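Single chain ahead, by itself, as structure tokens, in the form predicted on its own.
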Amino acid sequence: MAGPRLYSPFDKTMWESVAEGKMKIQRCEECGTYRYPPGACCPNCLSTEMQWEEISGTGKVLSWITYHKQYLPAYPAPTTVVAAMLDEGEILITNIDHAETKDLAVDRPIRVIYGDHPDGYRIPRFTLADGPAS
């Protein structure tokens, strides 16, 4: 399966690229603005013309939160969720291995990796780009 069972008409290509381990996001053909999550038009210039471009997979931590209660079967507690600014300028929110939580810091470099979701599709995840803190 390429992605979640239910996806919008705008994110099918993104989920197919995640399944291949090469996440792509939309980029406006008029002004060059990246857009995530995928949508019908550019939030900058309102153009509907876009292309799909593979992301670098790198960025910096903006914030994170650790849930100590399990809310979903696929994410046993503790689960750490990170918001990161990708090098392309878009914010991606996903999880990171809980063992890396102690080394998180604002502006810490991260990179995207891909993991298998229990429901049968791949998801983008984060890992620290520069290894554990010294």
Second form
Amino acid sequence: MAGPRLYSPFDKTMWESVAEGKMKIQRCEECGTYRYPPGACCPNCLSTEMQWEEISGTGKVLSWITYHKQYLPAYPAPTTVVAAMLDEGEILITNIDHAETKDLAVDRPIRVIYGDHPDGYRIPRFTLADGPAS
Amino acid sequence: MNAPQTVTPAASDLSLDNVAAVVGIGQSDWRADYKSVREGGKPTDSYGYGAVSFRRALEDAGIQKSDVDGLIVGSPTSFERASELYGVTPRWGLQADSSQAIVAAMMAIKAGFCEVVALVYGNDQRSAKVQYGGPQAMGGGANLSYVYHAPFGLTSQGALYAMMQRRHMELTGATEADLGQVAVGQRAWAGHNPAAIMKDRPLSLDDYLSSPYIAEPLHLHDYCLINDGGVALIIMEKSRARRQGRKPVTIKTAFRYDLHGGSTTLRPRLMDFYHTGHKVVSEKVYNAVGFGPRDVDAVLVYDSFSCHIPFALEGFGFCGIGESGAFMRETGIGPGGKLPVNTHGGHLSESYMQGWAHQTEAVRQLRGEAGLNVPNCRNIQYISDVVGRVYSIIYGVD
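Switching conditions: you have the form predicted on its own, so give me the form predicted in complex with the partner chain.
Let's see the whole complex now, leading with the same chain.
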């Protein structure tokens, strides 16, 4: 499959888990610390022993931005990107349906869904967990 | 009973404070080269912009090239090739960003590796069409945050700052008009600076607010210029600097603190606005000089994007945490304001020289040779927090 650029030998496993609709991130086998993006060692204890754990997929909004001009071929404007704190304590940054932008607020619950990237791979995305604001 | 002997603490011998001074500055013709490049020209390359600036800095210092025994070049050029092309045979040298270059010069002089250091920066980023966004963005090899999120729709350094700015506005109630004080204030300073690329392009708050968003909430005018150019400085041991013709500008102190934990996913930006680093560095530099933010005559902040300024003002104690919006609006940071900020126009309105021209502006203000001089200017503070590497340098005159 055409895939995203890989930045380490550990990225492949993560993208394969995304393709299955069950995104996994690394967790240190010795001290239990999560890490994202994938990498060779634990930033807490330097252990290179790790396991892959599926994320809960739930978290809270930290911030967001909206592009009003297209920069990336896969993302025509307007397009909105959200940074969220996952329940695991790691930050995930990805996009949300632009129509949901007006309902975004700091600390709003959010959950991961999966979508298709035009280059032929799947990506995790966000949607508001509690639906649009009333 | 004998009085205890006065013992000089060992640490004082290790201090870099007041060891070195700037005796010469130079820069290329940013305005003319900007025009030429926009018309498709290629005045020279990064080495050429450095050479123009280096020669002017030597003339300004009143020294010969052969007096130079240390060379620091900016990140766009190779140290070895620059040494070859510039005909310098250094006893010591390296390649560095602007903040680290100043600190490295202080260290080398203190350690006796060399006595006269030339700092030479040249960058042909505009004519060479350097990309600061996209999956192959400049700097992505060192800072994964610049490139990692492209598959998810996030690209460009501006967007990373926009993400910080949105959260800051949501948490503090600061408005886009508050942030607009930066672009408007710096453009007003640039109006007095004959070297500023945007000298003849006044900007009102209405202009700012009606300009297009790039990555909302950041507008066009929150982004720095991209232009070709060069900057150079000559730094010497302070007592030798005093014997030179020009009034030396002392590098009173400098300090650094890095925040890289979770940096790819913007943790130190979004959870902290880099304030942890600001706090450590501010305590260190203010203790070293014996005064605080209220006593600084002007502050120069690395401004690839406007929002560097409010975050730094909060972190260094110019105002309370979360209070920068009201502070900038009420105190005033432009000409006539109570806290002059980026008195040359900064990266937004003067020239994007990646912090190098902030160092030369500090020298100009302290010599009284700036476009618009801050009255009775004795101390200038430089602050940089690019990608979580927090630096501050305090310059002063005796």
